[in-house]
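One chain comes next, on its own, written as structure tokens: the form predicted on its own.
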Amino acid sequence: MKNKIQLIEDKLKKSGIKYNLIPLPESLPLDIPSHVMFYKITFSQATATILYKTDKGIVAIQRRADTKFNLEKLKQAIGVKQLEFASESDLRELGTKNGLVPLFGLQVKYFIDKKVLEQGKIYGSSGDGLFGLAIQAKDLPKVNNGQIIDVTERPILGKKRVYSGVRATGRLHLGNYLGAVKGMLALQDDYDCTFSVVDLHAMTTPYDPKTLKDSIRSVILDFLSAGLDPEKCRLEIQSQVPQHTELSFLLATLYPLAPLEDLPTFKDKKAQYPKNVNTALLYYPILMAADVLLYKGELVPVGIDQEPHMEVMRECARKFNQVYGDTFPEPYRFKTMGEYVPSLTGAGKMSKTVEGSFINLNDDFETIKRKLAKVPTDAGTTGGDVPKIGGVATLFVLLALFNRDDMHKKYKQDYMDGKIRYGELKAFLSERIYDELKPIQEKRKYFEEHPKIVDEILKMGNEKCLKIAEETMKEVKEKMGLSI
């Protein structure tokens, strides 16, 4: 692998091009949104390199991640009659795979859509998965001898709709932040986003009505302090948009009962709250589907544990479209690096309902240190591969999620060599986590001290959401025969 990196650097240096090789965490998914979030850039700065099979061989087409090709224009521009995505076997023969197609270096002809060159610095793949590559857009044709073409049809981002919600169960913890909120932050600049405090979902398990209002407010404050911008996205409180429950009932007339009883989340909650197995708990996935479909959401930034619920959403959309005509897109999960944040106990997922399993967004440095100190570890002298489960695995997952340099590799090598010092690792990790949470905590104080600003943000967000919800329900009712 080092030889591959060396070839990349030699090519760039020989061309006299300034560049940055950016170390990537091992846990980073091979998709553009995850890389955009990791680099903290916009989609317009990300360059996608796509391999196509044509009647004249395989070619590489490069475009900005916020644009879409006009395929007929593309055929004309590159002078071919047939055009289809290269297969996995085609990619293997070229020494690459989906998500790792490099900005240069493959033995194919490169074509660059001219909109790529409108940017300053662009980001793309080096081809190895260990490093991302950043160069000036103007230098791309120099390094890959790419032919510049004009084939953009239209922007694709800003068109897709995104929806995600967080239950109103008090302050957000690190798992909520990494698994959901960071995905929201990655999408709000380029997509049409609605983010919600889903207070109705909080009522499906035991809760205190005296504190629910404060819990709702607390999540909104965490949203704003983490960086959600009401000028870029809509923020709502689920119960204040009654169309959520209205649509959920209509979807329930289409969805069978048995699959809901088989969902792993329902079984888990039954076991967790055996004396509170209410109908709403069973109904939860239908309401969740209505939440997303009400805004015709296409992407949902949630953790991997929510995939069974995502399939319920898609099935609701499919059934409605089959019976009443094309109305809803089938939503898909937007993956984040933190889609599964393990518990500090070393067992299961980080959860507010499991004492000692989580770090809150408002935890100070000493609290974070104290919590991490309790993470169970082994002697650290055995060596070998890092375990996949348990407290040690939790530490390494967190280390990868907060990695900004090669320290993850350093500690991994220490473990493999049987000489890791967990006290040092936990202290280092405490600093990294607090460094990211401190500005969030400082921003939260501002919103706590200015409640009228928060009230106005919520009023504006709910009004915008109500308008979209009313339009959707008007369409749904007409198709279902409920219009007068």
Ligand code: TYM
The other form holds:
Amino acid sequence: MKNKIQLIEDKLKKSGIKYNLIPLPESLPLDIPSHVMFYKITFSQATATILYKTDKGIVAIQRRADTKFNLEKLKQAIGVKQLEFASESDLRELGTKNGLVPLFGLQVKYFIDKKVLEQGKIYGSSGDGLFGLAIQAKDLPKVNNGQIIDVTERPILGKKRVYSGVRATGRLHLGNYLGAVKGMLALQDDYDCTFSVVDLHAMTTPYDPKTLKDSIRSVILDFLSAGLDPEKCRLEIQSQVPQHTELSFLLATLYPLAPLEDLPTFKDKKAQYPKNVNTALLYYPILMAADVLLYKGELVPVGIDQEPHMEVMRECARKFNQVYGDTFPEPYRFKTMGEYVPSLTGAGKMSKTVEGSFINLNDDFETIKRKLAKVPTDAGTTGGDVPKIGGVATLFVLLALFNRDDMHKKYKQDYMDGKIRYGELKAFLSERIYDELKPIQEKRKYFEEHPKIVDEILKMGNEKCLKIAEETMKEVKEKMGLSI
Ligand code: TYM
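Next block, the form predicted together with ligand TYM, ref. the form predicted on its own:
Expanding to the full complex; the earlier chain stays at the top.
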């Protein structure tokens, strides 16, 4: 019995079409943004295949991931009266599931929106989750016999609003980079993005007023060096847009006190800084909600540790909408493969405040090697499954996150066979990490040497942000009964 990939390759070979099968990491979520990020492509190159149930049976409709169907046009074009998403059991019957619907090969009629064909190379699902499939757009109708239709509107993703922020507490580490910044980078091409240095949040735990300015600047430099592009996104410094605090106070009038005291993030900080349990610390999630809602953000690229704050944010949006009328979308977290980067100590997550837990974006090769050398391991001779916690688990998570080929699998096999050599693995991993960080460090030098360019970028970003913030506040104040 042939597996799905063999069947796909047979079909592609028979029709003489050029293709690439791209091995996917096991941990890659089944959604389009994660794949776009992994392939390093834009949303316009990703093809979404959606199965609909109609009065004439199930059909597959293909569109570019940066466009949206006009449902009335779609019904007309395919000649049906009723149209709804196929259910999970419909998909199961066809031998597929959400996130895995293949570019061709299902026993249904395929329709292709013509904007898909405007692209050169397109990327889609091969149907098995182990490989992605890339072909020339013009070849798509040849393999799936798809009928070309003209039924989408553009752009939707270009209008979806994204907001994220990093506290001004010094240099970014790999957790910030992989859990948040990589998500920002993936979204800036196709979405309406605002990214912020949240300096007010940095003041909720002990900080040094003498160095705060430098910390703020440093995060901006790391943003720019990592590839955030002021032509594509707005960059702001939170405290320079005073509407953040204004909106946070108004949202606080809606939000009860007790759930804030119960938040795990608040409890952790309370335990960490028992002598500094200030009111602003308790208020942190409300200010964070205001950050995102001020821009009517819908997607928030942050690590998994921020999920409790995301819930507060949604609750604020819901409450406001209930009381004062529909105003804010309910924002959701944009997940990346690096949503939880574990600590180098083998316990907990990589964190700025835990010494020995992190690799910074500016660490040189020797520093990275030295830090990895300290990750606790075992004798390497026991074999079995790769552990889920501890230093060895951390090394394997990092291997997967910096994976470019099958080396991750090779080391996994070595571990299972009880013949892993940690010295070799750590040296290899150090190189992989440094390979990714080196260009970022070089770019940072450029921005350090050109402070005027950075000033100009910040001025431009703040101006644009202030305009949006003023509009939201006008609407909010009007609805809440404040005179304006
Ligand atoms: P901060 O500065 O503590 O963290 C910045 C981002 O880095 C992510 N992160 C991690 N991701 C994966 N693994 C890790 N070990 C790891 N450590 C940190 C965090 O999840 C975060 O995305 N509360 C935010 C700051 C903020 C904010 C906002 C974010 C304030 N307002 C509005 C988004 C939208 C924070 O944790 O910052």
